[in-house]
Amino acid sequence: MKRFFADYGMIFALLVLGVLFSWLTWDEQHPTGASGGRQLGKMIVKQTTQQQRIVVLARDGAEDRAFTEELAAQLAGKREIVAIIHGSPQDARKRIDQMLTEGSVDLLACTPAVSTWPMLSSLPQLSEIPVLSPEPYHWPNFLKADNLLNVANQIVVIAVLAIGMTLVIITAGIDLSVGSLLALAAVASTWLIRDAAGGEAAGTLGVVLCCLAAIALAAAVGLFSGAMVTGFNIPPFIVTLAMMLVASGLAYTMAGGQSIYQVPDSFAWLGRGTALGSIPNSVVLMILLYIIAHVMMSKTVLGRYIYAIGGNLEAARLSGVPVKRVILLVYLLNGALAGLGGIITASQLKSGAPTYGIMYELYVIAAVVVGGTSLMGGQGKIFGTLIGAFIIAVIQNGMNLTGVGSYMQKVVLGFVILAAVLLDTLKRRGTLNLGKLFASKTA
């Protein structure tokens, strides 16, 4: 337990943030969509008789149609629905007036939004007809399933890039080019699909090959950065700063400064599609990548080499570790993961643009540092980085839900990064030992 707390102590910060934003976003909820239709159907069965004639009212939208479809399924064979009306208040009034002249209407069943229409209470012919809608309940907006999936989906790209950045930082390096590599891969993949694979008519194989080529391009840039670091001993900060400008310039040149959107619908499968229920494919991919990276860093020789290089490069070299080859591989993997992040972004937005990835390198480094990886190298955990990515995402999402402005969000994020670095510094100096502190409290 002591070791777990030392490695993954930030998970408790994530839980505290979850509790805080759950409390701050506690609000009255109005069931909509299929869940609202299901609840209302059960309510109608309990409160009405089979002889009553029911009219269902809803606006014209996907969520409203899901509501009416589920409500109809719940009442099938139990109650009589004489009409389902989708549209505006004016459309509903015309249909209801017509139905009242043809026969009686005993109950109006509607969505929460429709139940507030003034005509339902102001028109004399409707004032005597009961109106039922799903009963409201209280629940945090932060903990709504849609919001939690949104948090996971929003952090996917940052989290994928953060895997490669973790490897680089553990070797005591840094890579400022990941945001530009993301943009380069997004532009390169969509450019190849448009000009070489047939654009909107491109087949699945052509799309996959174009995406692999874009990832390979980003990996090649990462390999070049690693070669500059190992071959000429240029500080990683300077090398990757230069490659950030190079990759960004290439992306703008390739795209002509414009977005490239001539891609087939199948291109959105990775970023928007779902394979496991309502979980996005990109989230599933992110989880698989973190499992693979964790196994590599904790169970393989390569992982031990990476930690050894970050802990003491000279000692690792004297111990027989192929330092240059390992660093080259780390930067190559980092570039490839940045390229994959670009493919995911392009798939989510169904386009490629050189403006993608701006400031991403800062968010990625923040996720890695907040997750417990030391900027001095030699220390860090892959799943700690995932926790750090979710901390960043939860802070941003929570501030959005509570109405904090975008400028103030930057201030808060800056202090979060500073606090994480301060904690790492105190731990390295021995001033703060979270593992011992936890052990003493539980003794």
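What we label the rigid core is the largest C-alpha set whose atoms superpose within 1.5 Å from one form to the other. Numbering follows the first chain given and starts at 1. Just so it is clear, the structure is predicted and the values come from calculations on it, not from any experiment. First, how it differs from the form predicted together with its partner chain.
Relative to the superposed core, residue 112 undergoes a C-alpha shift of no less than 2 Å between these two forms. Relative to the superposed core, residue 44 shifts its CA atom by 2 Å or more between these two forms.
Positional change of residue 78 between these two forms reaches 2 Å or more at the C-alpha, relative to the superposed core.
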Contents of the next structure:
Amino acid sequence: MKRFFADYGMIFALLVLGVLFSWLTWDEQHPTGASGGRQLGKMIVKQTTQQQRIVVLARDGAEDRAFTEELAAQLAGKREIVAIIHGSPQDARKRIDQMLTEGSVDLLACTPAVSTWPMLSSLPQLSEIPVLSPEPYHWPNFLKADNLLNVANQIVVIAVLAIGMTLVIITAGIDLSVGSLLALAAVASTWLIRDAAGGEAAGTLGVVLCCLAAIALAAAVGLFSGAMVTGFNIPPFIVTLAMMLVASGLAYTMAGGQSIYQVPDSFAWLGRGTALGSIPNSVVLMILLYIIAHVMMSKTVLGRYIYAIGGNLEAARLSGVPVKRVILLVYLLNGALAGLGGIITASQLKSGAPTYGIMYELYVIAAVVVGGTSLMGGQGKIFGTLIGAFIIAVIQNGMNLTGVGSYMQKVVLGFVILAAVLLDTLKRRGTLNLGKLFASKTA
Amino acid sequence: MAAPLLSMQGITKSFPGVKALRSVDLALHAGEVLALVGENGAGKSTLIKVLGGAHLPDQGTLAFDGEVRQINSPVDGRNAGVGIIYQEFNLVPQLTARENIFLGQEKTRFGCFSRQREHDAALALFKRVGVAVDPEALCGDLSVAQQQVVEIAKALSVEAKIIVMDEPSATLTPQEVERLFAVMRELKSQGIGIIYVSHRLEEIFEICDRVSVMRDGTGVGEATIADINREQLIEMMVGRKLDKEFPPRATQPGKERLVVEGLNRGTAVRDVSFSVREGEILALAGLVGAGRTETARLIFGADKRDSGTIALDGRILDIQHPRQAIANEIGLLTEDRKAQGLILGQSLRENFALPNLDAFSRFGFVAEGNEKVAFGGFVESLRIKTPSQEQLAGNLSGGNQQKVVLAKWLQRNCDVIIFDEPTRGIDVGAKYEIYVLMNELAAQGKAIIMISSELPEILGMADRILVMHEGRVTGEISDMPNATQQMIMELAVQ
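Other form of same protein, the form predicted together with its partner chain, not the form predicted alone:
Starting with the chain above, the whole complex follows.
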């Protein structure tokens, strides 16, 4: 328990932020879509008698269709729906007038938006008919399912890159080239699809192969960085700074400075598709990658070696750890993950451009550091990084919801990163023992 | 009698969970060398840090020349005339001796520092110390002994009247120690009081006037050096009678196991050949820099050798990396445990398991349960004092850290174990335990190489001594009953 809090103390920062933004975005919510239909259906069954004739009113559009379908399903066999009307107020009025000539209408069931139409109360023939719509309730905008998915969607690329960066930083290294590798992979994959796999007519297999090739290219660049670091003892900061320029330049050259958008619809499956309920495929992939990385770092020999190298390279070497091979592998994995991040970005945007991923390396490093990984190496937790990434995403999202301008957001984010590192430093010095604090309270 | 130079009274200091000092008294007079001794963890370092202002005492007073002063920061300590020379020097290697001495207190003229004035002042300080050091030499290029002199000059430059030396001789050669003692005698004659912290008892008897012994955070006694002998002092330190400093040995070396021929690496190791037999402890003696550690690193594959062969039980080994040495069951306990032996930020169990993960894993996954069982056995058999296996290695005392490193190699059941300065920085009680373990390993038929700068340790433990000088083997002593420190030193200095 104590250890958990010491390792993942940042989860409390995330919770605090969640509570804060929930409080700040507390607002009246009008149930729409399927959930609105469900609520209204239950309300009607409770409040009305069996014989009533009901007319359902809604606008056009997918959300309103979902509303009426769900409402119809709720009322099926229990109440009689005489008509479901989709459209503008004029359309609705015509239809209702027509229906009133055929028989009486006892109830108008409508969406929250429709219930505010002036004609419902101003037209004499309608003013007598009761109108029911889903009741508004209070709930934070921040905590709406759509918004939370939005947060996950926004952070997924940074979070994937941050896995590799965590490994690199645990070995006491750094990789500044990940943003450029992202762009390189995004461009390489779309370029290959356009020029080698048939562009918009490309088949699934072709798309997959092109993406794998792009990831392999990014991994190769990562491997090269690792080789420079281990082979010639050049500081990783310098090596990857150079590779940042190289990869970015290659991406611009390959794309000719343009976006490449000649890709089939299936290319968007990873970034936009949802195979599991409403959770985007990229988020599912991210969660899977985190679980794999966590197991690797905490349960395998390789994980032990990575921590050992960062903790004391010489002691690790003298204990028989194959130091060079492990460092090479770490940079290779980091490159591959950056490449995957590029594929996800390109898939989300359904195009590849060399401008993707600019400054991402800094957000990625920030996520890792906020997540409690020490830049000195040897210490850090994979799920800490996920929490760090979410802290950054939540702060950005929360500021968007509360109307903080994007320029000011940078200022806030900068201070948050500083605060996180300060917290970590104090914790290390023992001035502030989060683990102890929480352990004594929860004991 | 005049008020003492320094009088610490009732100093008490607690850290979370530990009472480091309990009402310690200490007095130092002008022109006196006071030895401060005690086992590791006895509280010597904490007491020194209180004196220097690095720690604030919870209770107690410090009086300088009879005047009580508050020491709240290292600056206060310096102003009160306290100069502390830590084991790890506080010198900037990229700056010259002069620049280091006057760092933070540059001698200025019209707002710019005056190189000439500083140079002259530095020369005067070195003259006071009695050792000539070039003020314009980069500190990184100076020998350890010269750097120490720079530290002393730095302390004198702020008019220090009390100089504390924390294990100053640990990394010095015997001649350098002699020169250090000459410096100390010179300072003494100038009325400076010196607190000398050391584990080396023979030095204490040579240079100190009085000794103050600490144990478990309290002062357990004081004595004038003339009134006390070595056995009594050890008894005060460990709080019980130690019958012997070295356990008896009764093994008879058997057949040759490790045979090293023609090892070369640059000028550090030149044409070194020797063999170690079954159940034998072979000591490598010599001055610091004689090539002993370098030889050990070549055998272990930590450095690349230019030429030479290494054979174990008649089989020539291909050792290019530590991995290959480890695979051939050779283990190395490095001289610097903190920098090379352990990962201080990791748990004892993880440190222990690191070279043994091949045995503790299946399909790349670590079996923590197996680690715990195996390490638990060593915690018991080696008597490693720790609250749990998950304790961080950095939190253990030197002796217990050494036992953890030893457990790493014992788990592998190594045939050859190289101990490089096995008892450096380890207190008397734990030393004895390490010696007993070394003897047990020899009795099991292992071949043991011991590198040591402590001549009594070599004479007490070795079956045979190889002396090195400037990378070459200059002599072998195998008639142990008649071996003396002089014989070793003659071969070591040539």
